[in-house]
Structures are given as structure tokens and as C-alpha cells.
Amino acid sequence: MAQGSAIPHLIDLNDWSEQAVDDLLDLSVRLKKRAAVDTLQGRSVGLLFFRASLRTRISFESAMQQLGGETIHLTAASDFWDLEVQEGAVMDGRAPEHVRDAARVLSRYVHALAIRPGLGGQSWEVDRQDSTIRAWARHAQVPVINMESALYHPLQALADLMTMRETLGSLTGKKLCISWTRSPQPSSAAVTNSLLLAALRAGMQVHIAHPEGYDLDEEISARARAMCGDDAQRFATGLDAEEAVQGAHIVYARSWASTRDYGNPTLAASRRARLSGWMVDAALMRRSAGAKLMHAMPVRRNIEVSDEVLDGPQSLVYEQAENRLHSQKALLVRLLRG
């Protein structure tokens, strides 16, 4: 539940208690084995995308359909206009409507709102505040679900936990290696941030490999260190991939942009061009403890991960993608039926 709210929003997975997340995962497994038909009959969810989506949109629509409910899909580019999020704004600019009004009106039409907010893309200090998704949660009178903001992707982390539990059983003491991968169009670190915090809370050891200049947001790293307490060995970052993968049970490949040149695509491209390697291939996987591969997708084949690994027996990427459906069904049942 989002802090300071009586409505059970999902902005950051760690806003929910460990027990609540465990209950969601248990329900996810039950729903995967046998769907709860018509459980959400008469319920509706508004899907608002300010950025493109494939898996998130389809998995949400399929989840609601399989549960007997329905979705109403809106795309910012064609279905509605810019929204003001600043409190007390004098609205003489581009936005004709405040999120306060949009959230309150839509709350009277649907039973929950799932939102993928847009990013300004100019200043990391601005975007990292996640002002837009938090404004929706502040003003909506129904649950708000974060479908990936600048800092967090709780839906992906929930499916990732489900996949790792199915594969490894208890996660306590297991090692997760998150390896940065080079990509011509890197993602935000939202997936990495949410996975890191969720895995640590589940008792895993997390080692992150990345080149110089690709450190995670300092607040995220500080939270990770605080979660480890006196056991500083549970979390390490800035490692070489060959070092981080040693003894790993899961290797999670993921690209993310550098916050040092955020908003400067020319400088960002120059930084990436100076890097070589940083692909998860069979040679790297052999250094692990027989690890399984995970990736949130979309994945650039033979740039981020080699075909041999993606299509091989160590790959969990399709099971991981499928579990978005089942874990989101569990979340919807929890939010819309209690």
C-alpha cells in the first residue's frame, strides 16, 4: 500500500509488506494452475499509456478478460491531452487539464487505474521524483498501479520473484547476478531497481555488474545497503561481469541508461560507443553455478544476449514473460476483491 494512502496503490513493490507480497505470489501460483473464472465480473480497469508497451498492455488485458472483467485502453498520443501535475499551477501553458481532475473523474468510471507515465527525458533529478505517477495516486479514488515509472517497475519485479521461486524454491541465500548489457537504446533502470530491492528483501544475495558511469540511483543503492544491515556481502555493485556471475543461480541481463548523461543523447551514445563486450553469452554463463538466464524483454539478440543462451536450456525468458499474466491476475484479484 502506498505510504500515506488508505487506498492500496502499487507504486513501489516494497511499499507492500513482505507478507502481502508473499500472499500475492502464492495466489499467482494458484491462478496459474487454475484460473478464477469470472472472479472480476463487472469490474473494469483503465489502462493509460504515456509510453509504448507490448507485454504489459497485453498481459493486463488478458488478465482482466480471463477473470471476467474488462479493460479500457487509452494511449496518450491519440486519446487524450497533456496533463498538469504541479500543485497550485497557473494553467496558462500547454496542458488543458490537471491530473487532479482527470484522476477524480476516471475514478468514477473504472475500479482501478494502471498507468505508464511519460518521462521528461531532460533531467534525471526531475524524472526520478516520479511526480506524475504519485500525483495520480494522490488524487485517484481507486487503486493506481504503476506500469513502469522512472524509478520502479513493480509488476516486472513481482513476475520475476514468481519465476525465481518456481525455479529455485526458497530464495533465501540464493545469488542473483544482474549484468548490464550494451544496447543502442538502453532502458531506464526501473526494472533493475525494483528487482534489486525485491530480491534483497526475499533474502537473496545480489551482485550487479556494470561499467563505470552506469551506477544506479544513489537513493536506490542506499536503500539496498540499508536492507543488508551488517551483512555487506549481500549487495555489491560496479563489478565486472565475470566476477559478478561467479556462483550465481540467476543471471539477469538488462541494459540501462547512465544518469550522468541523462537528457544528452549525443554524450550517452559516445559513452556507449567506448564500451565493448557486455553481452551475456555462453562463456559468461559457464562461469556461474549452472545459472538460469532472465531478461525482462524486449531483448536485442546477439547484442544483449546471444542466441545460444536465449534459445538454450538455461533460458527462462518466456516463462518469465508468461508470469506477468499470472502475477498481474493475482494483483487484480487482491485490489478489486480484497
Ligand code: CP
Second form
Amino acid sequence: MAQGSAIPHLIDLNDWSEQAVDDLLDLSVRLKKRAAVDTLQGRSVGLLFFRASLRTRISFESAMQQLGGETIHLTAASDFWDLEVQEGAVMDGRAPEHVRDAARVLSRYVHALAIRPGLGGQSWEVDRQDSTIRAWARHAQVPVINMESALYHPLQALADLMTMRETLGSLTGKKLCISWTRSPQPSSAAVTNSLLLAALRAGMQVHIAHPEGYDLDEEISARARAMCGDDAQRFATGLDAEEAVQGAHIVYARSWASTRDYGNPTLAASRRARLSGWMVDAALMRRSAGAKLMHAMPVRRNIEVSDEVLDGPQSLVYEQAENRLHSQKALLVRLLRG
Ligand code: CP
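Please could you give me the other form, the form predicted in complex with the named molecule, since above is the form predicted on its own?
Starting with the chain above, the whole complex follows.
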């Protein structure tokens, strides 16, 4: 469970102990084999989306429904208003309500709150603080689940661990290559950050391929290096894709934006336009040791990953997406039934 908090929030998967995550993964496997049960009858979760989602929303709603519970879903753009996050703010701006009040009120209606916060999109130094999800966790009196903030996507990392364990068995000593992909609308690095930290803790070697200018957040890299201790070879970054895939058991394709021109879409597009390649295709996969392909989706076909690889026998993308359902069921059972 989350260290340092009486309420078991889930903001960063590695806030939970390795044992707690292992227990969740074991429960995920058991729930995957079982028909629907009414374990969570009478329990409800509020889902608040400040950014769009396909998988997270539907898998969460299905998970609660299959466990006999209920979800109440709100989309910020259409259902409510801006919320102030800053403590002590004089609220004469756009936001008519403070997250302090919203979190305390909603805690009286539901048994957990799952939130995909918006991103300011102007300054990485501001967005990387994850102030909004942390404000919800500070003020809510029920568990808060991060459905993807600027820095972390713990739900995706949980499903990714489950998928890799199903495919490879023990993850200790296995090699994960995370290969940056060029996309006209790059994602945030939240998926990569959470996957990197979770995979290292599971004993994997993680080699990341990306072009110059797409380094991960320095604090995430520092945590990754610290986790490797004397075994510095377990984590490498800034590699060429051809080098990073060698000997890999998993090739994980993912786009992310450069933090160097964060908030400046013109400069960001110009940086991307200078790059060529950076798509995971059959030729790249052949350089691995028969690696499987993973992607958190949504995926831009024939831009990020070729059709041949996505639809081929190496691809785990649909199993991975399905495992969002089972691993979230496990999380919900743990949080709402103890
Ligand atoms: N992977 C993932 O979180 O997908 P959505 O953005 O569709 O929820």
C-alpha cells in the first residue's frame, strides 16, 4: 500500500511495496480465470476524466460492473467546471470551486475516486509536479487512483507487468527495450516512466532507445539509476533502436514529447520533422531474440508500429489491453474490500 498515507492511494505504482504489487498481480491472474462475482456489491467509484480515454474508462467501468459495483463517470469538458488546486488561492479566476472541497464532498458519495487529471501543457517544470492528482490525494477521504498524470500511469504499468509475467514467467534478468516512436501527437512519458520503474523493480534490464532531445525526466532517470545500484548495465537510455532491441524479450513501442520544447508545439513539430525512422517494424523486430511487441495504445499504425508487426504473432497488444480489465479488478477488490 502507499507508504506514508493512511489512505491507500495509487499515484505511482512504486509507492506500493513490491509485495503488495506481487499480490495484486497474483489476484489479477485468479480473477482472469473466474466468472463475474458480486464482490463489490454496494461499492461505487467516481471516475473523473479531465482528458479523453478509451481503454481506461471502459475497462474501469466493466471491472466494477463485473464485480457487482457501480461507477459514476464525469467528463470535465462537459459535466463540470475548472477546479482550483493552489492552496490558499484567492479564487477570483476561472475556477469556481477548489479541489479541497470537491474531494471532500465526493468522498461522502463514493468509496474511491479515479482521476485522469488535465495537463497545463505550458511548462514541464509545472506539470511534472503532478499537483492536481496530489491535491486530490491530499484532500480525499477515500482512495484516489491515478488514471494517468504527467509523470505516472500506474494502471498501465500494472497491466504491463501482468502481461510480461504471463508471457515470460519470472521477469528477473529478462530484457525490456522501450523504443521511442515518432508520432504527430506524441503521448506523455507517463507510461514509459511507470513501466521503467516497475520493470526495474521486477529485476528486468531496461534499455531505452530515443533520439537526442527526448531524454526522460531527470528525476525519473535518477530513480532508475539508483534502483540498479552497482549493476549499472541494467538501465541504459539514449540508445539507437537497433542497439537497444538486441537480446530483448519485449520491445515496447511508445511515443513521448520532448521536455525541451514542452509548451511550444511549433518547435516540437520542427524537432520531430528533423527525425526519420523511429517506427517499430519487422526489420527492427528481427534484430531481437524473438521479442514480443507491446504498446499501451492508442497506436498510430504504420507511423509508430507497422501493420505487419501489430497484426503478427509477436504482438501482445490486445492481451495487454485486456489485462487492464483484470488488473484493475484486482486493484478495486484490494482497495474496496481490503
Ligand atoms: N493506455 C491507455 O491508458 O489508454 P486510454 O488513453 O485509451 O485510456
